Partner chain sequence: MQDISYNKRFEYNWDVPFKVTLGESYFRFLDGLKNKKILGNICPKCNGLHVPARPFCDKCLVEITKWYETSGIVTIESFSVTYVKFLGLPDPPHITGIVRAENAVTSFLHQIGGIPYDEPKELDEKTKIGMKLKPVWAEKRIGDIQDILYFTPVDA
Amino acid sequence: MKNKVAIVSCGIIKYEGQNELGMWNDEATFKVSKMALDNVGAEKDDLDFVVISTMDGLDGITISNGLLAPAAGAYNKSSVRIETTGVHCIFSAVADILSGNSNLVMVASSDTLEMDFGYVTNFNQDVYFRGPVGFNASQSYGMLAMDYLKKHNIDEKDYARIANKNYLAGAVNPYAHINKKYSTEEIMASPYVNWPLRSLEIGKISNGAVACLIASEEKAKELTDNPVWISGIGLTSSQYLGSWKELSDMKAIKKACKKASDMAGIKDLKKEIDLMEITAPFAPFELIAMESLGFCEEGKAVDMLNNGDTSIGGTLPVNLSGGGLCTNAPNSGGLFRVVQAVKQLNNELDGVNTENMEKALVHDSDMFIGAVGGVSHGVLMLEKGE
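Which structure does this chain take on its own in the form predicted alone, if you write just that chain?
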């Protein structure tokens, strides 16, 4: 990216289960936004623009950003609501800075209300084909997991191993919703939800809040000695309706990754990326995403898993935050992963040494409403140093 833009500060609270946070959306949003400002000695009057990530269907109120934008510092400021998670909001902030309209932008989101996962994700399906048969997100997760299982030389225990890896990571993350170390055997013993997926292989809904403060190069150097630079962004979406091959091939992820890599000047992802945070509300998607992003050949991601490459201390750790199994927030999950990547690059993740890691990839998606058809994907490249 020719003109530099950086994440200079973050605000985050520990994620909890539904109805466990004890705050309304605007309260939680205010708390993390103020935290992000206070961390670098900035005031809300310093903000030029505010971006909110929220969906009315998840917040129980129409035009829910009307409550959240002022809480994030948007009183008498320009603001916009993006109805998908993190990376798309980061893109809006970067675009406003690069246009010359802003020097300092707040991006914030929160989840604080209980909602019926099956009902809401069925409501988001099309009204002619999927909706009338009761199709919802967890069923689409099962279909993708089944498709991948049949295509490749793996078994259901491999899916449980992915979940085990993420639960081990989440157990040492003070911000993660689930902090329990579930063993592979415990995961295999949990009941099926949509074959071949078991209950401990699908993320439970999480409540919490997060904010990022994004600045131009000049403003970033004024506010902090420790910026994390945004070097590349790619956004795409899959077809709404299409053949199963088109929908399961994840071409949208591949295109988003190429756009972000080209912008960041990355030639070899395997050699240049040090860590990844991937949207994976169900365990097997971590394998699917790694292959779609280009880190290994199709069907080979499980080898990286079983070799320990993607675990804590591995050559390419994936979801050191615990991933979507440990923190699965529909509005703020993407920003949560961005903040986790920032903390990892700054070696601020408790119990995990990421001191020599300089480049991170964050994959984001609105897969919460369904894993196939009309799904948006974003890839963000972050790096330390000049």
The other form holds:
Amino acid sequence: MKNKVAIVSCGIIKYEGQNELGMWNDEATFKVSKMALDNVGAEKDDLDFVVISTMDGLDGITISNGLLAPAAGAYNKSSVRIETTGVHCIFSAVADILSGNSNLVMVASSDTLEMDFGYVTNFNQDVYFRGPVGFNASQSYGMLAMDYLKKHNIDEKDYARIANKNYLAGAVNPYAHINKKYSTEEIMASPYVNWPLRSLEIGKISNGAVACLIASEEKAKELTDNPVWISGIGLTSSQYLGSWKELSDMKAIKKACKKASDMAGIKDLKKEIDLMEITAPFAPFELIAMESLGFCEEGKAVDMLNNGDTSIGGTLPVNLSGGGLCTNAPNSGGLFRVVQAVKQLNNELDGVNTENMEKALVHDSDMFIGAVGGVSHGVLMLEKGE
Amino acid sequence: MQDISYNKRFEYNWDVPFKVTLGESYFRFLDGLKNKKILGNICPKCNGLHVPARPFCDKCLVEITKWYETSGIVTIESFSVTYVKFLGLPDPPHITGIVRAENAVTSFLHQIGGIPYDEPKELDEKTKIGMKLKPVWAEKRIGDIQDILYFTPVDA
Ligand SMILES: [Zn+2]
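Here we have the form predicted alone; I need the corresponding form predicted together with the partner chain.
Zooming out: every chain and molecule, the one shown earlier first.
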């Protein structure tokens, strides 16, 4: 990128189960936004722009921005609400900074409501073609998991191993919702929800809140000695009623990643990226995403998993946060992963050494509300350094 | 901090009536179902067959106007067997399929039924990608996607 933009501060509270936070969206948003400001000694008046990530169906109100924007410091300032994920919000923040309009932008998101996610994601479908015929997010996960299993002749136990790897990471992440080290055997013993996916291979809905401050180069240097630079960002949409080939081949991730890599000047992803956070609301999507992003050939991500490359201490740790199985927050999950990657680059994890890690990739997507058709993917490249 | 756990008491539902007119292409497709016809339309630019019929082609961003009547036989492109009860969805086990009509460039979702089994778990193996299916029509058809009750194997 020609001009530099950085993430200069984060605010986050520990994620819990549905309706377990003990506060409403606005209060949770306020807490993390204030934390992000306080961490770098900034004030509400320093903010130029506020971006909120929410979805009405996931908030239980249709004017959630009206409630949440002031909680993130937007009173009397410009603000937008984006109904897709954290990387999409950061895209908007970066655009406003690069236009010269803003120097400091707050991006915030929260989940505090208990709802029936299966029902909401059925209701999210159109009511003419997809909704009435027995479809919600869970079936879409099952389709992709089945497709990948059949195409690559891998074992159902590999899916349990991915889940186990994520649970081990989540257990040492103080912000993750699930901190239980489920073994591969326990995961294999959990019941099928959508074959071949078992209940412990699908993320349970999490509640929590997260915020980060995005700044121009000048503002970043004024506020912190510890900026994490946004070196590239790309977004791509897929087709809603496309063929299965179109829906399953993840062209949108590939394109988003290409855009972000080109912008960041990354030539060889596998050599240059040190760690990744991937939106994977069901275990095997981690493999599908790694291949689509270009970290290995099709069908080979499972080897990286089984070699331990993607585990804590591996050559390319994936989802050190515990991923979507440990923290699956529909509104704020994307921003949660961004903040986790920032903390990893800053070597702030207890008991996990990420000292020499300098470049991170964050994949984000609204696929958790339905992974086949009408999906938007985002890829964000983050970098430590001057 | 005082205990506020008693406060988890606000329960509510959304039950909001909506009305919409779908426009000519979708209407004609849904109206065709009344007469046991699965209609598609063909993009004038890429010649892609769209089933269900659509007002425009995503890839070319042009209007689609040429109509085509399919045989009604579809192929399974992907499916998911659901083993737990979800609110608003059929009782388990049920099979949600992504099916494609002839050589369409689009696919659509529907239930797959009529596959015999003793144990529900057999459905994973008995449902096959590439399987040909035919529609099972509702007795009373009103011009919506559920005029097709489900798709069932051609040789069933
Ligand atoms: Zn076309």
